[in-house]
Structures are given as C-alpha cells and as structure tokens.
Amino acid sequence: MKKLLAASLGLLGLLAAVQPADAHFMVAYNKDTYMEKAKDLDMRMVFTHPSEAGTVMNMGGVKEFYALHQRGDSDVKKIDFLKNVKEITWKNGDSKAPAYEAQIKAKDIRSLGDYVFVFTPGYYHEEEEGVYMQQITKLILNVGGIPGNWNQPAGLPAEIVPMIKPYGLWTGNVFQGQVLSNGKPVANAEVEVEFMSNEMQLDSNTMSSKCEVKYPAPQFVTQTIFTDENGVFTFGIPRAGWWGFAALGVGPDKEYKGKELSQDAVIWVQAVDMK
C-alpha cells in the first residue's frame, strides 16, 4: 500500500511539472497604439501574468525608459523619460508588487511618426528556480499615420524587430517578428505569447478580475512558437486585444549575481476588429 502510495504521489508530481504554467511577461502598456493628433499618455509597466490576470512580481527597479522617434525619412532622436517614471504599487488578486507609471504630455511627442519606447527594468529573482529574469520591451506608437522606424532594430541587447506594423494590425493578421541578440538574428528562440485577458484598470492600478477569454486546457494560455534560421517567428492573430511576445534567454548576458540570467526580448501589440 506505501509503495503503492508512493507511486501515485511520485505521477502526481510529474504530472503538475509538466502542466503549462503561465508565463512571466514584462508589460508595457498604454490604451492606444494609434493617435490621429499627439495626446497625453498614462502608460503602466507591470510584471505579472497577463493572461488570467496573475500574480505581480517585484522587477527590480528600472534602468531605461526612452522613446525612438522617427517621422518618414528624418534622422531617429532618443527621447528620454526616465523623469517621467513614477513607482506604483499594482494589484491582481491577492498578490501585489511594485510596478511603475509614466505620464507623458503631448507637446512631449507632438511631433508625427513612430515613437518607440523602451522599458528596460532591473532584474526578478524567481527564488523556485535560483535564476534572475530581465525582460527588456518595446511598446511602439503612432502619431499621424506617418511611419518611420517602427520596423528598425532599436540597439538593444535583446530584442524584437516587428515585420508588420505594429499599430495597424486587424484581427486575423499574421505577426512577423525577427529576434535579435546584439543586432544579429537568434535562429531557434523560443518565443512564448499571451493574449491580455483581462482589461487594465489604470484608475485602480490592477487588471480586472473578469477573464475574457475561456481556455479549453492549460496549454492554450501560452502559446509556444521557435524562430526560424533567420530569427523570424510567425503567429496569426485569432482576437482583437492586445498580444505579447517574449523571446526567452536570448541577451547576451547569461549571469548576474552569480547566478543564471535568462535575459529576454518582448513587444507588445494591439489588433483590432474590422467592422
């Protein structure tokens, strides 16, 4: 009867290893994409788990906040707004964290074009596994209708280069993106993506308790996808929302404190109906 006790409680645990757990994601967040005229911005960065609404977590501060502003053809200016950033604490559930607010005014970006931003916060030590996460993300506006460099590497460390325009998705659109560590392409990346399920509550600084999704299994709140040789990754897009994608351990850096560093790329983008 031990042994037999034993043996369950030994599948029981390889069953709950092998369950799909959601997934960290770095959250760079601001209502629209698109702004036919500049506007002020109220934008949220949360570390959380966005497809049920999850458990926030500390990301260890802030190191960067800028926005690459490009209009057409004109030379690319970097746009700090690192001043801009407030410390916040965000609430899911039972769980709460610090998180971090930028309000930006419109004469700040009043210029037409792509304005790309960039969050890069410090570094989440996931105790249950002993290693350190730093997502560094993008979120890319639009001001106009004017492109510019929306489809540009940044410089960054780890990042993701979008092949569609990021502000002008409809549902249904196929996403392309091209993983990059240190400008050269990551062939093989695993790329993890998850659907926002529930709506951000800017006033309350949490996510609402409403899912609006109903997920079949486990392994349909994550979707797993590898890059190409190239770096590229596919991914079409069933429902108007917003969508992340975070290509895992692809920086160059592997270590920081001395222990493992999984230094990962995410953008976020916003698909919507057509009607």
Second form
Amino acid sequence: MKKLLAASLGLLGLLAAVQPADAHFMVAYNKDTYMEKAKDLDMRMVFTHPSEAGTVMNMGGVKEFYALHQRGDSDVKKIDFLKNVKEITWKNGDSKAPAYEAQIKAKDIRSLGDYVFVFTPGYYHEEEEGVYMQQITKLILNVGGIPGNWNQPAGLPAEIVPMIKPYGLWTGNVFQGQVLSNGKPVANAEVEVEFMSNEMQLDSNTMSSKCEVKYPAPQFVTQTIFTDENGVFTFGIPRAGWWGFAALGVGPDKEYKGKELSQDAVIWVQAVDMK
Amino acid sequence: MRKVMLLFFLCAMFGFADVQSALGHSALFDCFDNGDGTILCQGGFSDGSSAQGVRIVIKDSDGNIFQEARLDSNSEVVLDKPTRNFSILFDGGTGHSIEINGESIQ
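What about the form predicted in complex with its partner chain, after the form predicted on its own?
The next block holds the full complex; its first chain is the one shown before.
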C-alpha cells in the first residue's frame, strides 16, 4: 500500500513537473495595428502570461526600442524611440512587476507605410529553472494602407518574419511566418502561440480579470507548432483579437551570466472579424 | 475619407466586382503641412509598388495651376504651400487619381 502511495505521489510529482504551463510572453501592444491616418500611439511592453492575465515578470530592462519605417520600395528609415520608453508597474491580480509604456506622437509616424517596431528587453531570470530568457519582440503597424517592409527581416538575432500582411488579418485567415536566427531559417523550431484572452486596460496598467475564452483544458491554452525545413510555420486564426507567436531558443546567444539562455523571437498580430 | 471617396467613385464606375480588382492596386495619397510654408506629399499603391514619377498638381478651385511636380524615388515631394484656397491632385491616371482639399491638410 505504501509502495502504491509512493508511486502515486511520484507520478503526481512527475505530472506536476511536466504539466505544460501557459507560456511566458513578451507583449508589445498598441490598440490598433492599422490606421488610416497617423494618430498618437499608446504602447505597452509587458512580460506576462497573456492567455490568463497571469504572473507579471521582470524583463530586466530595455535594450532597444525602435521602428523600421518603409513605404513601398522607398528607403528604410530607422526611428529610435528609446527616449519615449518610460517604466511603469504592470499588475495582473496580485502579481506586479516593472513594465514599459511608450507614448509616440502622431507627427512622428505621419508618413504613410509600415512601422516595424522592435522591442529588445533585457534578461529575465527564471529562478526555478536556473535559466535566463530574452524575448526580442516585433509589432508591425501600418499608416495609410501603403505596405512596406512588413515581410522583410529586421536584422535581429532572433525574429519571426511574417509571410502574410500582419495588420490586415481577418478572423479565419492563417498567419504564416518564417523563423530566422541571425537571418537564417530555423528548421524544426518550436513556436508557441497564445491568444490574449484578457483585455489590456491601459488606464490602470492591468489586464482585465475577465477571461474572454473558456478553455476546456490546459492543453488548449498554449498551441505549439514546429517549423518546416525552411523555418516556416502556419497557424489558422480562429478568433478576432491579439495573437502572440514565440519561437523558443532560436537566437544565437545560448548563455548569459554562466547560465542557459533562451533567446526567443516574438511577434504579435491582430485579427479582425469580417462584418 | 479620400479612400472612401475613391471607393465610391470606383463602385459607381465599375460595380462591386471591379472594385475588388481595383483594390488589388489602389492609389493612396496624403499630404502634410510642414509648418514652414511647405507641404510634404506622399503617394503609393496598395500593393506597395512605387509611385515615382506620378504627377502632382496644386491648383485653385477654378483649375488654375499653381505648381506641378513629380514624386521622387521615395514617392514623395515637397511643395510650396499656396496662400489661397487650393487642392492637390495625385494624377495616377484613370481610376488612380486622388484629389485632396487644401483645408484638410494638417
């Protein structure tokens, strides 16, 4: 009987250890990804679990925040917005941690075309696993409808390059992207996908406590895809809203401060219902 | 608003089916007041193709032309801002021309 109990406890312990938790996601957010004319941006960068307004984590500061702007086949211009970044405290339930906001005036993005925003955080220390994480994150906005560099690599150590215009997605479209490490496709990369189930409330720097999705089981919270031999993945979008994609450990840096580093590539896209 | 007007125009001209095909290559155009007596105009197409060389015309309500220019390799041009009422035409040819009222330029 004792052996059975011990075996059961062991199994439970093992299950607890391997139970897939919802994923750590660097959220880069602006209310809309598409604008007919430029308007002020009110952006947030938060390291959290967006599928359940979960724990907020300290991302270890900000290294870079800029946009690569292009209209049609004109020259690509880099606009540094690091000076616009301000530290805030983000709170989800009882969990809170430093996060960042960026207020960007419409005049600074008045030119028509794409704005590929790149947010490079510092390093998050996952104490329980003794590893570091760094999620280099892209958010692509468009002003005026003229496309530009949305499908071009930004030259990041780790990135997801969209293969479908990321600011004009209908619900039911697929999102297709290519995972790159130092510009080279990553075959068989693990890509996690999560829906932002709880509304971002920018006035209070929180996520709503109301979850918009009823997940039937934990297996549905974080979707997982592996890239093909060309580093390409495809995901069907079942619902309007914000979807995050994270390619895990694809960056070239594998160690930080003597510990294992997962240098991830993240991109957020917004899907809209066809009415 | 200009895009909406263009769509209505295209709907009226060709019907819905043709609007769909036109949307594959719609002209897009906007201008901004630089605040220094000049106006920056930018144009392009919805498929990202260049608008280099497209004729830009500033004229008054009677059609009198103040100034003509062509979009550069970045599909933009800087124009002198007239001191009286004006509009700016993106002369992209049939179905691809857009006119902006000067009063709406900020």
